[in-house]
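Here's a solo chain for you in structure tokens, the form predicted on its own.
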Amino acid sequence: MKKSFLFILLISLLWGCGSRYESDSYIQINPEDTPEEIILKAAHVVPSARQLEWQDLEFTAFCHFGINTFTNREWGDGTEDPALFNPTEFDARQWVSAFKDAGLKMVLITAKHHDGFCLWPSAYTDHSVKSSPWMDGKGDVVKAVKEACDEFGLKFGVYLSPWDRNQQVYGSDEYNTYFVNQLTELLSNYGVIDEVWFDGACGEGPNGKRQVYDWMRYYETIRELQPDATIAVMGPDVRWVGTESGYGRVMEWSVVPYNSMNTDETAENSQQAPTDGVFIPMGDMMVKDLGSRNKIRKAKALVWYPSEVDVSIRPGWFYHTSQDDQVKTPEKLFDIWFSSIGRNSLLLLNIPPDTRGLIHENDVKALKDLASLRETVFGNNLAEGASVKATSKAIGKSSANVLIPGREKFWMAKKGEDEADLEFDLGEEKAFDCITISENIELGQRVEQFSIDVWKDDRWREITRSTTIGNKRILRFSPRTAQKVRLRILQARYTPAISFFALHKRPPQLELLPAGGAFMEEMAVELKSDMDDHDIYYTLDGSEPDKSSLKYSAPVTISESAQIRAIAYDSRGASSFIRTGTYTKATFSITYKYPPSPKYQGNSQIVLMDGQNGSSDFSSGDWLGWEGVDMVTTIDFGEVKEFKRVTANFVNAVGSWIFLPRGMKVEYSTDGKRFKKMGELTNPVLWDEAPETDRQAFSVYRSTKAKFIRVTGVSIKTCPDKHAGEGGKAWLFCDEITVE
């Protein structure tokens, strides 16, 4: 079959049309098209009905469950005994109920993973639940989860691994038939299937062979049996964002070039291996920019191909008892929310059932707390009730429509105008620190750059600026208090159409300054919230703070070791995350032969050994600086101790006349008078060969007993020849010294 024919056939399959020109989800670029015509075409690429419905889900659940759950592995090899599968408390309703309460809209179950073990009683293999003791071999996980989804009103999807490490026919044409037979079972026996999820994993089977997957046949089967099902992410409807971290691109285009005709590049960037498939309409999905003007100007065609961000709530994808205390915190999950759904993507969160067949209590709590946090922030649109005016609007597309959730009503500028402003008068000053904006993607993704301004001191002041919007964009920034807010569309591919705009206030953002560390005599700790009117409470004994705890009014001075835990509340009663700082009274003292420069004395008495690594900003107070002299630091531990390694961190920033040391010498003593050499090293890197900004650790190893350790960082003293400061005094910056 020639590629040109494959290409045409594929487009027909992807968007369910008889001709590749019938769907606006795909637009061909002609050789004679001008750059302006290409941009206009890009503005008119729109999602298919199934893609639009999928995009509106926003938040879906992945459930990795199977034989690996009971072998404590991530990837099985297909030789597992089905008798190991026995979830004695299995309850799909418990799963789906927890997901619904958390706001998840679909459940995707691993019907078969790479080990080939099937969670339904497949007629084509005995490597399945029918050979297990669970429910006397009469159980069906797929059926139970599907029925629970129907009961609680969630959509349902299946993951079916093409790689099968159990099947002896893997690596032959016969296996493609086997796979289609199993796919047919799943798509024929369980009612409506809303999504079919593939990865491209293609390792060796039990016979040592690899499989050439017949992707076109798989897609044809799905389109025939479940024509409304979305095919992701090794499929034509949805693409993988390119990382399993949970974080999407800052600039995420749903309209991308259709150039590549194979899956290899996508496979290389994940667990997947090349498959010789024929559908991925792009190349490297890890790059920051997939669809800007520069990316599409040489495209052969443009296609609507939205991104999905996947991540697990735990370090692993399958359940492991050892990870019960490693469930992602609500704070981490909320950050992922902003960086996935808030970046024009869908979030697929994996929540793996445990060996009981239940979602573990820790996972349920994290989901519940995340839902509560989202309600606190997004449950109230601070722009609701505002008067809205626009510099441009199409007939019947009122600017006030952007305050109505959904896409049925929206604002659009006059036809042909690609710049416009929306101004919101809130009626009174309100505090906010994040915004939600949505385009009406039924008309396409058009906005290329926008900004948010507030009216302050009789003029507009820009507070943030970004690129794409798409289905949903959520931006965070430091709190602002204003009565008037402005959305400026700075550049668009065609007439912009905004369907929703909202202002929100996150819970208080609290920090402890310093965040922890050691001190010699006493230390003052500042508890700082992002707004002055927040009430802050704290404890000194490590107990959990609340409104009955000590109320903060001034920096807390401690003279003994302590653990400070603090929480802030705003006027809504919303609380910050609890912040914890551990402060240890040092059993050592530090002296210097040459005092650090008064310009860079650090923010504590023992900044060199406070347990806090200096940031990339050498002026932050985390670093000590010496100008034109060596750093000679003596540490008195108060008693003789055994040591084996001394490490000192220095920074290189030659543009600021800061250089790495020529070398480092470490000495030791039991009386503070007679010192012996513990070790010495030379820095072989020339100043103009080192990175412009670089943090480098120097270590000396030798087991010894001492009361005193002296560390000397040998400065170059003067800026070298050919440096901009040639002949001037050179700086040496150090933090942190660790003695082990």
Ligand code: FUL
Second form
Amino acid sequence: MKKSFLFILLISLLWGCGSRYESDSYIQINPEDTPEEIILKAAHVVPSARQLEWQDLEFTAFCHFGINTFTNREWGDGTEDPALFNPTEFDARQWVSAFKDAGLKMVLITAKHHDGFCLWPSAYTDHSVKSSPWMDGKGDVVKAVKEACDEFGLKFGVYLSPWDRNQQVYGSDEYNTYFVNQLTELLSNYGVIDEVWFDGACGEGPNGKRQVYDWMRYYETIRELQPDATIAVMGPDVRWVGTESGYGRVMEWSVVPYNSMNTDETAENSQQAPTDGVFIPMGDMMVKDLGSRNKIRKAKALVWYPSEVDVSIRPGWFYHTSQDDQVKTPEKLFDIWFSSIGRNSLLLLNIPPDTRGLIHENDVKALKDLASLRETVFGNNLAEGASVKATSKAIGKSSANVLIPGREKFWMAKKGEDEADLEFDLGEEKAFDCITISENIELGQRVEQFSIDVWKDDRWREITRSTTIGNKRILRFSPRTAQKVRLRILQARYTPAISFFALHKRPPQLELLPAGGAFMEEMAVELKSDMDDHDIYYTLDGSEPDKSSLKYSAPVTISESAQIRAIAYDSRGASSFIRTGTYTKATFSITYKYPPSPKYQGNSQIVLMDGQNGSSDFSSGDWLGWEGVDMVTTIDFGEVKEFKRVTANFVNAVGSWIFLPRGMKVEYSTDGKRFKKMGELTNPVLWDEAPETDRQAFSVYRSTKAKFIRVTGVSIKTCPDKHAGEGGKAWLFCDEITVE
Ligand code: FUL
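One more: the block was the form predicted on its own; return the form predicted in complex with this ligand.
Up next: the whole complex, starting with the chain shown before.
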């Protein structure tokens, strides 16, 4: 009895819910609920006011700044001398104005990272800015950033690491009090705090002990002092997407089973080590599906718990001079945009201030370029002015509302109709390659499957299909030209409510074919854009191409090593990203004991060593095929070379009678006549056990010096017993050979 009372108290404290499930951010599932009732309940879980406000921010800034900035580390150990903290040109206004220009809506500052150093003059420790020479110990980074945020109209939040490698009482109950005291300082002395961000790291402190965090006490403190602040990641309002790569889930449900909010599990699974921006596969938060019908069927309760994608603009979270030229390109950032904000998540982008206390010029430029890209693409809704028809509508929820940004006006199908279509007549044919759709999440997240169709040659043709929409879904596809477009909601948990629909055209997409590599005599490079009416320009001398460069009309033939740099422009003047391909004239030659089959002899003389691995399509021209014989390939380097590894890649596609080799032998020679063995291996995988259409690399290792290498792929020659081609000639396919 007491326990369940406490549970309800906890729920209402965290999610502030009332009693009617129709509009709560938390809904309990009863054991007697049918699957249909559970789905209906899920459709009625809605964001709390603070979650809704948070979600609307879309794009927020993280600033990792602290002692690590000056020690050039990612994780300090707490023994650092505070005197090291000494930014020379600290200017929070420079940060915040750059963020504002880039469209960022909130700044989260690392008030304290794992090293325990505080960016504000805490009364509870000397390990802070007050012991540093910066502003004679009178400075306060938290205050300066908050003031700049107020001035430029951005929201403000704090990251406070519970893990503290400096604090002597860490590992005892007293530490929880210390932590709450620090939280209280931050939440009482700086005006409105919009977010508190906790990570899951829990390591050892200076006395070798770990801390048992009193999360409930921390949450209570926040709710009491800043009731509107969201508590993120290690907290009840916002969920960590599960990766620090910048890429969220394709199917992203904001309504998830309450059981997946286990804080211990988050701590265990999240951010255990300094990240370099790679995907870290960890525990439950990583699974592809957190909230489909399948996942909610056995839930005890459902909660609105939206996802946040955190990623750094640089490889590290903190600033390192050595990473100045590794700032993510606008192209990469734009791709992240599509894969985070465009996948029903909020994007928290880390932009770390440097040792001057400024946002580095390279980061400012990347942010600016990203903003102008977004403006080019999303600033122009090609569906604007379209006439819109729906299969049905609820009273006052007209279909034309979806062209009005924001949630206030929206379209909803007739109550009880879970499948519905919205049809747009653009008035004339238009080219587009990208679509934005938003559900009115104030009513919950309902759409489970939808498709986009275009009207072409007197019928509807589906161009893309996906699952969730949520706050915002942005889909990309190859350009289509059409006058009529249709959104079909194929499955929903309850009557769908769509608040926004837009069509966009991205800048031209340009490709170099091949993208680079080696050739023997000459090579033709095709510059291919995704629309016929694009103008393409290129250079051959490494300089940046523009409209005054060579104009492309036919494949560029090169007979010497060259770098091709190309750019495409569309009729609006929007340009593609510059593509660069490096093509090297080979100094080696390749000969074969048995020539490859005329059907599969590759699209260049050195396809086997052109620096490009064969694609998954064995008939693409990247692969060489031998029928019923071994592959015996000799490479003449023209001079003696030193190497230690030779790798050959083969493909397995037994349905097409292509088998992996029985083994591989590599030999070397200095005169091309007498060969010695470098290494040999056998392939123990029987054909019927090998996975279909799989590429496999075989390598031999040994430090070697030679002018010639001979690689033999031992074919199985005849199709084995029980195979459809039993007794017939077997194929052996190879691409690529690499010598390192
Ligand atoms: C993690 C930390 O360990 C990293 O240093 C970084 O602050 C990241 C955002 O959270 O838990």
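Positions refer to the first chain, counted from 1. Superpose the two forms; the largest set of C-alphas matching within 1.5 Å is the rigid core. Quick caveat: nothing in here was measured; it's all calculated off a predicted structure.
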{"query": "Displaced residue check between the two forms: residue 449, CA, 2 Å or over, core reference", "finding": "no"}
{"query": "Did residue 705 shift 2 Å or more between the two forms, C-alpha, core superposed", "finding": "yes"}
{"query": "Core-aligned C-alpha movement of residue 676 between the two forms reaching 2 Å", "finding": "yes"}
